[in-house]
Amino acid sequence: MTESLLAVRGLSKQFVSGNETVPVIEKLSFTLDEGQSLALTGRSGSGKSTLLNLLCGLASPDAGTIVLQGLVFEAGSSGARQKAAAWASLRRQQIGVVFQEANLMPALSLLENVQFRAQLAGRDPSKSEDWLARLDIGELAGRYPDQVSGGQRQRAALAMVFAMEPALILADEPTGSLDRHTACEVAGVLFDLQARHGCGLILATHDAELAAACQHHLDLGHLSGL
């Protein structure tokens, strides 16, 4: 039997507002394995951007473990310098993610933006202008990200990602500052890279269609604790 990419087990985690704690995230469990696809859904504050921060080391859980590509991560445990930069190199080599916003710099080009993340994840980056050619922005290699749209800077977000050939995509509502259309082009990519390359996703949304995309679906305004 095949460990999942990643396990997920009794996870928590909380807030406190003024005097009073707030759980966002209570005793959470799930497993997902490479290749699949999983969607997190849920009213804004049930949790869905907190449960990504936390399984890319952004923020620590208060109880539980996180299990990804082997790795160990569990709450409470000493070592905290040692889990910091364990998880400082998921990021950087395994886990890809995709902001609403674009995150490209705005001093390099769409190309060097993409080169720069291959490079950082230690990946060819002769390879970065063939991803902006897969995501229909080839031609617009040499632009700045202030010169062209944000549908086309989101498609240059998914090369930079893609181009670190990732084992894993934590996605948050990657496409909700775009138009209907340009939303769907770019899903659509996503899912079809994510399939043929056989990474993991975990896809945070509100949009219905998004989630039905994915092959399992996680409601954690059912499962929050507010």
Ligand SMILES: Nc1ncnc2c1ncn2[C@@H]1O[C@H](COP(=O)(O)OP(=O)(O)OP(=O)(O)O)[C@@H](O)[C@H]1O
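Worth saying up front: this structure is predicted, and the values here are computed from it rather than measured. Here, rigid core means the biggest group of C-alpha atoms that superpose within 1.5 Å across both forms. Positions refer to the first chain, counted from 1. What changes on going to the form predicted together with this ligand:
With a cut-off of 2 Å and the rigid core superposed, Gln215 has a Cα displacement that falls short of the cut-off between these two forms.
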The other form holds:
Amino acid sequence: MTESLLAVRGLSKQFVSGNETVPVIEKLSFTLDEGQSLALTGRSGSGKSTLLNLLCGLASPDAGTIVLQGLVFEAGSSGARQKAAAWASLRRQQIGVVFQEANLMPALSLLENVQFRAQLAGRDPSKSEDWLARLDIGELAGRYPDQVSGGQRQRAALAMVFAMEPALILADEPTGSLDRHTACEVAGVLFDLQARHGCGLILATHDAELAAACQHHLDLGHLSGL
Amino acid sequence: MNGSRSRTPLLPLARALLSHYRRHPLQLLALAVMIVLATMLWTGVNHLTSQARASLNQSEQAVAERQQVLRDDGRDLVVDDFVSLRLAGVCVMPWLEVTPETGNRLVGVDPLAAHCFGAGTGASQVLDQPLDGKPFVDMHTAATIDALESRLYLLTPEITQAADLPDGYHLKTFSVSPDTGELGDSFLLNLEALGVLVLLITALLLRSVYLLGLAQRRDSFALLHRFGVPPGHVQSWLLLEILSLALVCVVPGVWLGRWLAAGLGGGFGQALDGLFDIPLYAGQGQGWITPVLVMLAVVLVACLGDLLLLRFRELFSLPVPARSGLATVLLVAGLAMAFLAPSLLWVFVAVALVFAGAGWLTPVAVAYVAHWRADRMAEPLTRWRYRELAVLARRLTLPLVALQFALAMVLAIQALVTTFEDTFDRWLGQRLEAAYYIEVPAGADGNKAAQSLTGQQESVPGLQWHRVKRGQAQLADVGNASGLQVDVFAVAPVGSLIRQWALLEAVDQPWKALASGQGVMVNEQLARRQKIEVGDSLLLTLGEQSGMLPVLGIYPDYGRPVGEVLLNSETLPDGFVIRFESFSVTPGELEIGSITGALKQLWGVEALAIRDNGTIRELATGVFDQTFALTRAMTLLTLILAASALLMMGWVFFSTRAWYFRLLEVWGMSQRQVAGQLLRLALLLTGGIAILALPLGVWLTWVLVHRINPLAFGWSLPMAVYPAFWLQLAVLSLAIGLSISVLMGRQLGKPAATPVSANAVVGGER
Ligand SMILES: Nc1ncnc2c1ncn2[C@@H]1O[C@H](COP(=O)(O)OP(=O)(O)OP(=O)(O)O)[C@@H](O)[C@H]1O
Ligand SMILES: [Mg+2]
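To test you: the structure above is the form predicted on its own. What is the structure of the form predicted together with this ligand?
After this comes the whole thing, all chains and molecules, with the earlier chain placed first.
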């Protein structure tokens, strides 16, 4: 049996607001194999974004362990600096993150954005135009983010993620700000490419249809704490 | 339609519009502080300049062609003298100078007694002014003031001859002040130029802060528009709002400005008083109305100018290439005009054009260069940084241009002040060459004193002295028989005191030649106006004798407008009329008291007029230092204001941009690396602005020194550049960049727990 891409064990995260502590994620455990997709659902405020942040090291858990590509991250303050460096290096080369919007540097053209992301990951930037073309926005390469539509921007964001050839894609409502039709198109491209390149995908979404398209499903339940 | 329009209730509208400031009280505060500071800076500079100018003018008027009556026994004049002179039929006017315990010196005059002066004399011109204004007050008022010091002079018109006077009195020229030359005037003109620049810079800053608030309120304006409030109402409200804020802030600003000027003006006045015995008459200064109205207008134009002048708006909304083209045309036209301008007015127009052009062009140029560099960068982060720089340059246009102008101004003022300081120093050195200056009383024999000092010179180490005789001579103009009247400054012996004078040009061993009476020296002004060069011969008429005398050297006069000839007084013919005689003495190991004691005995007088040059020099140097230091402080204050405005705007702009820096973190850069990028970006920005400010500053210095000064006064100061100061400014602007990045870095430092709040993300400009 191959080792899984990602393993999460007993993960907990709480926020302190005022003198109240609000547990958002409690003792969560799951695994994800290479090439597999996982849908994260739950009502607003249930902790989807928080989990994604934990999984790419932008937030640190209060308890639990995350194992990603054989690297073990234990909760706790020991070795914080090394952990931060290891997470940063993973984000640079292995984890592609897609947000609902604002995934592009506004001062760079679409092509420059893709090149930028590829170069940061240490990949060959010359394939960037190909990626834009594969996402059907090849002719918009020279435009700036504010000169294209929201759907085109999300396509460009996907081009950036695939150009870095990640092992894991974390997508936080990537189609959340798009109309139904465009959302379907963008999601189609995402699943297609993910399947073809065999990387893992964790997709936080409110969209039941989109969630159903994933191989696995994790419901974070109701708004915790309140 | 009309009905509903007029029924738009004002109160809810006001409440809705004011709610912005309730949410952002700091913005309101920033705007208010900006108005107060702008007003303070401008009023300060302006008040100081106009006050100093007024007192200079008054003193100039007051010294025009006057003579006074003195008692032969040297005692102070009293009212009885006035009575006996009037009884003898002599036209005299009392001139009572009083120094009140607080405030500046005042002059009490009697307008009734002045009528015998006739029209056209300086005195009657002064007295044509209403007497209720300072510094000239009615005799009676002056006499009742509690004075620290008061002295009565009796002035008499030029037509009065010595023979007209009763026994026991003689005539003497009445001189409130020797001419300051135009050095003071020139400094004032430059201060005035500084004032205009300060106004411009503060207007830019005001505008930037105001537009920032306006941009944030755009949404609520749009909402109001959707609710059916006509845009005109919103605009009138904005007008009302800024007008009331301006009114509230301008008044304390003017007050602070006058307070600031009091510190400065005191310094300038003291300097004039101590150095030239020019009393700094309590100047009328400026009222309150003018500065308040000017600042209100500036605030209105700066904040709502484009809204008020709709046609102007189209100019601002021109496409970038057209705008840059226009800016380039302005810049080039301004540069050319500054070079060719035949009069001061045109130079000022040229400066305005150059600043307008430079201000418009700077952000565009920064953005252009940034894009150009970005296109050539293979390294992704560098490319991204240059692209961000272009965005910053465009988004922060106003504060950046204000910073550029402030840097340029500081540069120019620094160079100018240092030059003036240097010139004043050398000028002081020339006029106060000896430690003491002793007037030869009327009727006393200067020869006896000269013999006595010559006798002492051998036995007293360090004793240096010379005797000065002043009078006038006719200079035969080339091809003009009528000739030119010049002042004569005759010195003997030509000793070490006079030899300290710096010469602009000279023959070999000029002082030796002067000492042996082989020629004369002329001042810079005379040389320039008459095109006299070293080696030329002048046909000079001294008394009844005429002779050809070669020019041995040209000495600087630092703006003294009158032509002057320096010669060895041993060569003066007998018929030469000595108008004034004095000794300059550095006592060396001797006490000055023993010298003056001997002179009093020799001349048989009770008191001598002695000037202690050391004290004057100390005072003058101290006071000039203070004046210059305050001028520098003023420009530095403007710079700090510009820097804090940039900081503030940068902060607000960056908070809309912070997300994209966080994106870098998401993409795998450490917080440290992101902070490093931020730092480099900020340094690039302020460093670039400093580099762009440098040529503007040097050009401004050149204009002040080589264009404005010669056009206004006919002489120019040496222009010096101070690269060490450039370095200081560069360090300063980098420090501004550093503080921006530190401030912004703190925004980044917040935990990036929810980078997903994409809906709140704005600032996606490029
Ligand atoms: N930095 C923070 N400090 C305090 N509380 C936080 C912070 N970030 C998130 N939370 C809280 O944690 C809970 C989970 O937030 P999260 O953003 O993960 O929800 P979500 O499932 O992504 O919601 P949505 O579907 O609306 O995006 C919420 O109650 C939120 O208020
Ligand atoms: Mg979320």
